[in-house]
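Given next, in structure tokens, is a single chain: the form predicted on its own.
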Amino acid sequence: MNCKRHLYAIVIVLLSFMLLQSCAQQNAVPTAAEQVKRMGRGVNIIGYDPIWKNLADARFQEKHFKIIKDGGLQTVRINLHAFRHMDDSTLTLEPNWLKTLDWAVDNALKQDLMVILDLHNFNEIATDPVGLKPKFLAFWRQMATRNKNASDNVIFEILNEPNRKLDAQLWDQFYREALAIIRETNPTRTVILGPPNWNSIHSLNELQLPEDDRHLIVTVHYYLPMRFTHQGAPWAGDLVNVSGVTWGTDEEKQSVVDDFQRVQEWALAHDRPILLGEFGAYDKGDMASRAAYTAHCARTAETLGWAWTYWQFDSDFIVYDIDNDKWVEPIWKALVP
């Protein structure tokens, strides 16, 4: 009888230990590298959608989150043009704008998608960084407080493509102050930030990260060669009149590999995981070349263990034709073969 009691006691202890271990694993904070694995393949969404003015006018609908998930993607990078939705005197975000953001985040999480909250006011802040710094910091104070108990699947990206007047020296100050604000309420939240000069791969050495914060992912954007990826784009200066540029020679493919390898060497030297936050080729280019370029960038990034988020779902560079409710198959199949 005593032997049975001892056996039962041992079984109970073992089961309790296994349960505690399981709970601990479930509650463990994911590392930045683990988050990159979870993010996998993704897409940028709703930055230029009328949804932010009026939810009823949205092009992007709830069904599109499921379409993205079923289409083989794991992450949405939500581009937030927040400054125009902040009160100029109190710097508080508009309630309706926050309601729309909650709608987007909640529906993405329901589909088990990772969510990147990307502050996308890069053009405004690049022209007047000092003047807009209070708005920049106020935005992150509100986002951090609002999301302090959010799922680990919600990730912050401090600012898209710092550039021009927001140079390396200023960017170092800006992101550190924003990160300090975030860490007050989100000490282990995964945060994304990238180098100056439009998140350029060539400016990684200008990015000096705090060694004691290991919950950071570094992002780079890639659109080289611009003459191909931005031909015909109305905002791309002289390239608006360029057309007929193709892509896909062995030399061009090797150039991508070499560029990405230099990023990988930096990442390994600094022990930082990488997100390829934007890449793609504008819609005016030859479709076969665009698909080849997109596939080559995506596969090369994956080979190196990076996550990526394609630019973008709707608006331009599109991977999904909302008007006709179907994938742009050459681009979609390039991303998710």
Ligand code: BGC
Given for the second form:
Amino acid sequence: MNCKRHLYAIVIVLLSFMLLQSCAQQNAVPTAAEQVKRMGRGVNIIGYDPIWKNLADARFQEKHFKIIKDGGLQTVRINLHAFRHMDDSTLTLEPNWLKTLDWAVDNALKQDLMVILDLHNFNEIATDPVGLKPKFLAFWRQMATRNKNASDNVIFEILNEPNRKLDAQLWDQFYREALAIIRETNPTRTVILGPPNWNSIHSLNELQLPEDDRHLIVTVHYYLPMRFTHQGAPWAGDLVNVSGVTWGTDEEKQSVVDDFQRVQEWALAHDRPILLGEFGAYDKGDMASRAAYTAHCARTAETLGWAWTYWQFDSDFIVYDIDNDKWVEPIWKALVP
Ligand code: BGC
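Switching forms now, from the form predicted on its own to the form predicted in complex with the ligand, please provide the structure.
And the full complex, kicking off with our chain again.
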């Protein structure tokens, strides 16, 4: 009898212990490395969609969040060209623009997708960083306050591809100020930021991060060799006149592996997980090469334990053909084999 009672007591103690532990785990803030694992495979969305001018004109519809999820992707990186939707004197974000953003975030979360809110005014800020700094900081103050109670699935990315006049030294000041504003209301939210010079893998050593902030993910973008990935692209200087460049020799493949390996060495040395935030090859290149390149970048990143977000769902480099309502099979299969 006594023995039985003892057994009951032990079982009850054990069960309570397990319950407590699972509650603690549920409330635990995910580490940056855990967030990278959860982000896995993803895609950039709606940066260039008319949705921001008028929800009724949107190309991207609610169903596309489910299509993305069912298509084997876990994350959307929402590219925000927010500056033109901020009042020039008060610096407040337009209510309609915020409504569209809420619509996008809510629908992504409903599909259990991870959401990266990526400020994408990189071109404007690179030509006038000092002039646009108040807008940049005001944007993050508003986003941080609005999202302070958002789930851990919502992640901030301070700025896409800092470049030109927003050089390494200025970027260091700018991101630290934005991060301090974010941390006032979001002390443990996962924040993404990358090296100067268009988030170049070669500029990682110019990125000095605050040692004590462990909720950071470092992002890099990869489009090398540009002559292949940007052939025919109107915004890529002389490359607009280039065509017929293929990709896929052993040497070319090795070069990607070597580049990623150097990033990995930096990541391990600094104990920071990596997001490959953009990669891909423009639509004008030959499809077999584009698919091979896309698959090779994605698999190499995965082997190293990185998350990735392909550039992009619609608009250009497309992986989904909205007009004909179907995946661009070779690119999709390259991303999700
Ligand atoms: C830019 C796009 C461009 C892509 C590849 C992105 O960061 O926002 O406009 O197409 O990089 O060059």
